[in-house]
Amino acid sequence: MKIIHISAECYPAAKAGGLADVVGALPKYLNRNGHESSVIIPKYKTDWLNRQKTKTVFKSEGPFGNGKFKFSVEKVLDHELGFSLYLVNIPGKFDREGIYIDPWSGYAFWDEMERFFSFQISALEWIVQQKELPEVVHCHDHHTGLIPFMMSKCFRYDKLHETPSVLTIHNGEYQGRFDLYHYNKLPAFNLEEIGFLDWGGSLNALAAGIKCAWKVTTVSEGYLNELMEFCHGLEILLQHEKEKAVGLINGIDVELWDPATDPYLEKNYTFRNRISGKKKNKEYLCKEFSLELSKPLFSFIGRLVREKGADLLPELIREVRKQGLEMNIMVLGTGEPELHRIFKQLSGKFIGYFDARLEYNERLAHNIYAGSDFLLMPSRVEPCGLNQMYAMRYGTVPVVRATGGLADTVVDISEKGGYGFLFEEFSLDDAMAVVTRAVDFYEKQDKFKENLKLLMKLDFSWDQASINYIEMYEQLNKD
């Protein structure tokens, strides 16, 4: 099958979160199973993309309201991604610092609507003129949510009306809401179909995708159930469309995330030398962050936003010190300016117990997975979660809130076959209770080391996860 993925992110070209990791791995594993899978993203001004050689494969003008815009499609050359990566180059729209957020203001770009409308139109303009049309167009999140609508409703894309479309919801928190009158920016369609764009009086890109896609997937079964309970107004729509919705748990790229070969690590290690290998990486982290090696090290990696539960961390850090719990905490990530200020303040106050790096740092992230004893994920919302899978691959114990994909992939240590720590309520009391349990477990080193053996034998690879997607694609082409 010929499968085209359309996304706002793809690792290593452009990454803001887990979406990039999925889109950067799934196509590779689809290709290994004998399919032809490629990816289309905007051409951002990222360090990785700036270093790549590209070849222009298509140039044209796209319709936008009463006017037109120029764009080109470029293919990335000389890469080892395992799939073809295409870049939509729209002068003045994506050739700037930042993916979604303006690094100068810390807020979303003012022209988000124009950027992502024109990106989706460009992708379809290129696809529709190809001699061999795709057998599946797989869209990811609201940034591409209008594509199923345009494929099925816009006169300009009549050739794609019978092409199956899939929409994966990686994060229902963001929906792409705009004033309804912006429908006139899209290529012409029968205005009697405008209801497919309308949700609550606004043009809602995610809602349009849910209505029009042939199949809607979420990145875990647990997250699908949660979205049907609450999705900022879309829960009723998802309940109505539940017959075409399915939760498919993500995998991780076990070649990229392999402690034996990871080029970022201070010390590589295998299952056989896991104890000494993790110790060497922990020594590096403790030296780098002035932390005490003998204490259990808890780490947080991710966006410093409410959704990830990052606002609970300052309270937790203060309470840990107040109660004299023998542990260290470190944080890596960027996000809300107020949280940056608080973490800087705490780093100065709790030297030797807590430290933070308020930046995006892929190398350091890998070292933290390898050198930490525990990974904290106190998420309010976690559709699938990849960090806990990376952590377990590197022998680090997940300490997570039982939500979404976290509840689907982590079994509490108190249960038969358990290997991690879960807590139910998003509260300081519950977080302290689970951290205290984890510290107590760390002090039982025989059991702790035995659990390390179990963690590193778990399989969260894309090998099986990709087969689930293939079965779905094949069913769509049979129907």
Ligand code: GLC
Second form
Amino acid sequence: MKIIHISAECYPAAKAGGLADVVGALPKYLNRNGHESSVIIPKYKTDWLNRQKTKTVFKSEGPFGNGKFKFSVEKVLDHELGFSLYLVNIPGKFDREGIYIDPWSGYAFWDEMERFFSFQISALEWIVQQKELPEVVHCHDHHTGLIPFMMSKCFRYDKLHETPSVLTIHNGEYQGRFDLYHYNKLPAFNLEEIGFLDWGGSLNALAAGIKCAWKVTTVSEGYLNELMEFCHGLEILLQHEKEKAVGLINGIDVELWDPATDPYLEKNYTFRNRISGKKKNKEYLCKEFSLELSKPLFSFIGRLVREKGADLLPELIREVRKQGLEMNIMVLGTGEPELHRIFKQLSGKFIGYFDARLEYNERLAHNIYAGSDFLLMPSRVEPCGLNQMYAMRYGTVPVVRATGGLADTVVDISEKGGYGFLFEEFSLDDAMAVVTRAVDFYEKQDKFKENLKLLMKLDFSWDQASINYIEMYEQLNKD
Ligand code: GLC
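Given the form predicted alone above, I would also like to look at the protein as it appears in the form predicted in complex with this ligand.
Shown next: the complete complex, the earlier chain at its head.
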């Protein structure tokens, strides 16, 4: 089958979060299963993209309101990716530093509407004139949420009316809301259909995608159930569309994420030398961050935002020190400026117990998965979560809040076959109780080491997870 993914992110070309990891891996595994899957993203100015050689495959002008804009589509010539990667080059729109956030101001770009509307229009302009049309167009998050609408309603794209579209929700919090009058920037459609764009009086790209896509998926079953209860105003819409919605858990790229070959690690290790291998990586981390090797090391990696529960960490760190619990904590990530300030202050106050690197650092992230004993994910909301899966593959115990994909992938140690730690309520008390349980467990080294075996044998690969997608695509082409 010919499947085209359209997304704002794709690893390694442009990454802000887990969306990039998924779009950079799923197509590769689809191709291995005999399909022809490719990816379209905007041509940003990232380090990786700056280094690539590309070939222009299409040049045209796209409609935008009463005007037009010039764009081209370039194919990346790298053959290592496992799929074809196409870049939409729109002069003046994406050829600047930053993906969503303006690095100079720290805020979202002022022209988000122009950027992502023109990106989506360009992608369709290119697809619609291809000799062999795709059998599925797979969109990801609100940045591509208008594509199912345009494919089914815009006169210009009537050749795509019969092509199935899929929208995957990786994060329902961001919806791409604009003034409704911006509908006139899109290619012409029957105005009676404007209701498909409208949600609560605004043009809502995610809502339009949910209404118009043939299939809506979320990245775990648990998250789909949560969204039907609360999705920042879209819950009723999701309940209404539940017949076409399904939760499909993500996988991880087990080639990229392999402690035996990971080029970023201080020391590579396999299942056989897992104990000594992990120890070497922990030694490295503890030295880098002035932490004591003998204590269990709990790490947090991710965006420092409310959704990920990063604001619970300062309280937790203080409480751990107050109660004198024998454990160390470290944090890697960037996010809310206020949290940066607090973490800096705490790392000065609790030298030897806590440290933070307030940056985006892929290499260090890999080292932390390998060298930590526990990975902390106190998320308020976690659609799927990939970090817990990376951690387990590297033999690190997940300590997570029971929400969304975390609850779907981690089984508490107290249960039969369990291997991680879960806590229910988003509260300091529950978080303290869970880390106390985890520290106790660490002290029973025999059990702790036994659990390592279990963790490293778990299979969260896309080999498994991509099959669900293939079945869904096949079904869509049958219906
Ligand atoms: C988003 C979600 C995360 C998920 C990822 C990939 O970043 O917040 O939970 O794993 O998308 O689907």
